[in-house]
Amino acid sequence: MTYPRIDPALLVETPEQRELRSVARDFFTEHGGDQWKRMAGELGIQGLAIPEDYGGSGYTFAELAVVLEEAGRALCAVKLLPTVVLAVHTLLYSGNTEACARYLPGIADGTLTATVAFGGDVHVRDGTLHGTVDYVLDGADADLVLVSADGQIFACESVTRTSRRVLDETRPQALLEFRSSPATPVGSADVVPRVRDVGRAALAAEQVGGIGHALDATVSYVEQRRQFGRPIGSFQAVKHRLARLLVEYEAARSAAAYATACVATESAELPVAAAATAVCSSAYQLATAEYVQLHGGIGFTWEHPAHRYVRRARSSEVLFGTTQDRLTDLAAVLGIA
């Protein structure tokens, strides 16, 4: 199977797109990114990638995945991964012009949050939705969502939300509980692996900023932190470790680019793009655990953030599928058995 290739240009950031990193990260540090309306106000980043017809800037997914991987190297603003990316993508996709029109400028000026309920087991009866979806990012408060019935794509409104406990906190997800919910039709279900891959590029870059967070943490610790007179990361076998890291970040932000060029340029690599990025969640796991370990006791305790990118990873890994799962869609796109 042969695809037109990815324009290399595509992989290497622009001038605009470095000022945007130097913004987010400035606003992230600051503010932690959970001034929704403020983000929307002032920055702007929930509109990035939704066309100006609809209230966005026009701009494309790869200045989005900017703004996705400096959350992610903060660990924060975790409304744009539910709301700007899968619920925007799966608006956009339905070509719903009406549902796009009464919804994305909402998403855009920050009034708006939504999400996705895909899976599960929801039916349309008597007009009105019924059943249960499971762990969904951000169902306890999201204004907005969008589930898939019967082969359809509804937007709903009225649901019965519990919020579930999870390992990592920072991404909240939960049980929704469709009861003769009222809902209206968007579009064809057909969309959801095309929005599922949409989420994994993102992820991917999420996952990118906390493997680059990771590793300049202990870059900068290894280089203070001194035994028998001299810093830790002058000793060899430290320096093996973080080399290797470095190897696993690279290839890590590799496939994220290819993945986050492909969607910006609705390419029909997007599967296999998608599928490659299961080398971010590998990195990300090795990152962490080298945080922790290299950082010593200090790195095992509460009140030191490397825990919170612990749990991310870990949550990350199994978010749109596990490793396995992405490599046995890799296989089967390209035909391996």
Given for the second form:
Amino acid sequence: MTYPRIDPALLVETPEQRELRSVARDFFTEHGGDQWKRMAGELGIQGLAIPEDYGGSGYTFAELAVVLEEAGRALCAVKLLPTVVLAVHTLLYSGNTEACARYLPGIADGTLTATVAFGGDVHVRDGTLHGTVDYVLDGADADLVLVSADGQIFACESVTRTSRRVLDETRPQALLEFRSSPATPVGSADVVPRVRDVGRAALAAEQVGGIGHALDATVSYVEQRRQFGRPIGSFQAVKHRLARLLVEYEAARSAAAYATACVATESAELPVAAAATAVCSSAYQLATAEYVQLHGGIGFTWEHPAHRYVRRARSSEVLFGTTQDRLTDLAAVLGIA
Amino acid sequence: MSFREEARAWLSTVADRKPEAAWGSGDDSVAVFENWTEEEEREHTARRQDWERIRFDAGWGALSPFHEHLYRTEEAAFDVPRRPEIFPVTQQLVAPAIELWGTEEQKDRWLRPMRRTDELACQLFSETEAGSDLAAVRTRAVRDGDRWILNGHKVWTSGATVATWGVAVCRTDPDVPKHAGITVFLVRMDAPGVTVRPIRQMTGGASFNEVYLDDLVVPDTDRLGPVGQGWRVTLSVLAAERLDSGSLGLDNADRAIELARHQPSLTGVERQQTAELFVRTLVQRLIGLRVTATLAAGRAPGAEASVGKLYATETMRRTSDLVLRLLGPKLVADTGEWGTFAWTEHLLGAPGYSIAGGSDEIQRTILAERVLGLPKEPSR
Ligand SMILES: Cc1cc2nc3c(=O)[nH]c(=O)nc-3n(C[C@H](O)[C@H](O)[C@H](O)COP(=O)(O)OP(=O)(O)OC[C@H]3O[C@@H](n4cnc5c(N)ncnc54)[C@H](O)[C@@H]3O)c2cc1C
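Output block for the form predicted in complex with the partner chain, input the form predicted on its own:
Everything in the complex follows now, all chains and molecules, and the chain you saw is the first one.
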């Protein structure tokens, strides 16, 4: 069976999406991403993919992905991934309208942040939660934690949180310890793989933004930096490295656009598309390696932003599984045994 | 009905669906360049010409690049004659250049027979001293009243034995900078003064040739584009070639994945390598779809239209790598087993596309300079 089978028109940006991109880019350039309330109030970003019934604006994941790409380009708005992608989709997919009505309007208007804590060692005893989950995105700060335990998802607000020291400081993580923590059941944990695939699609969009930044910044640097009496960008060794990166960038954009379209249209192809985002990880890795290398000594300094992108690229490579995990998942979906 | 449904409906009235050949039987050829004798090449060409005529006369020829792509996706499911290399060269490279550069008289005379493939056209571009540096061509064209006399030696000409026309890139003014002294002509391959000699290539077959032009007389009415503007004409052909190369290698990559699926058991590394090649085929198709979807939306495609050939040549290499890992000794010694030693044709053919139509290195330079806008080398 050949993939992809989705409508090709979904792979290209609409004029409205392009408009949204430029608004988001301006916002992130001006304010950074920590203006959570402002982002909700002025741009309604948190509510983009939340249905109108729950206080959102009822657009699709495709619009959210545009914003994620811009956030990834600027390395900001870190709460988007845990709150608006992971927690929101967990709630929506749970089919629990009561939980949706309780939490989604707060997320949409910027008064509530959330995250998910899946895959840990947490159990239910006497109606409360016990156990630990590590590497929880924004775990120290998120108001609401959606945690999986014994095949169920629970909503929990009171938990002991320990911030981890992290490679990528723009993406905080924490260890969560549940000690008789009170929690409300939300629904079945069967939604976890699908939410992880949505996470992979969202991460891919962020990665594409980061690659775009690294490529743009490096191209303009090699045009302007001169050695041996000419711009270093006129040396073929340099050109060909950037041309290779451009090829990988287009591959990453294609894979990310596909994954986004699959989430937005609730396509059954999503597991394939989400696994294929492995190319976004490798392209980001290449992009940030070139970002440092082609800047020479200045690219190795603390002051230069390049290392922040290296940190983001490397830490993204292990989020929602490594490239090898994605390929193994894919082999299983395709029946390659 | 959508365009694709219409195409499918029409196809099913004139052709059979490809039989679902069981794995292990049927044609196991994965040749990148056919190892045909001259006679076989003529037969295969004639068979495809018959098919193209049926298609053209029914109104399914001469499609826009976007619709051609959709049509081809549908045609792939039907049992129609193979499409040798010279067909895309004629229909997707030469015909559009005539449309762009030809006079009204030339369009009337050439477009229909080329689109219908009654007349095929090959590219007389490369010479021994002008390959990557194509603008260094030396084949001379000298004006003689309302005709031109051509003398020179072209090499690596694919399809020269079956083509009616050759698109010849010639030097008409040796005294101006190299890009300014070039003019393009369409020459009849059966004219006196044209000699075609096959060149055997590393696959063992001979799909390209050398072509001698000795005092060849060409009427001025067969000149394509203005005198001295031949470099721009040539670039428009090369750009079309780059765009048309995006789906190279997909069929064989799909087949290599099928090969993996049919192994009794795979190691973890083999599974991953197979999944990785699958991802490449997926992404390569997505890049092509982004180009066609952008065209369909009435916009000019961006970088995605230029990276396809480089992506495709890498897919071809990775296909060789996977097959070698899966087949091991059966790839290098012919045990007679179906679908094993046949892969040597892919292994040996794949490197050709990293050279033909602008080498991988030249493609990278084009991406860097024309897409990323990096400064040119100083000494050119
Ligand atoms: C299978 C096949 C079919 C072909 N069909 C046709 C055809 O139908 N018609 C036709 O006209 N031609 C055809 N060609 C010729 C093809 O276009 C040329 O071979 C190609 O452009 C390379 O030129 P060359 O062979 O002279 O190699 P060269 O230009 O000498 O290149 C040799 C090596 O040097 C590298 N190189 C050269 N210049 C540079 C540079 N500036 N920077 C970095 N690296 C560089 C190249 O990438 C290559 O690796 C075909 C070739 C092949 C292999």
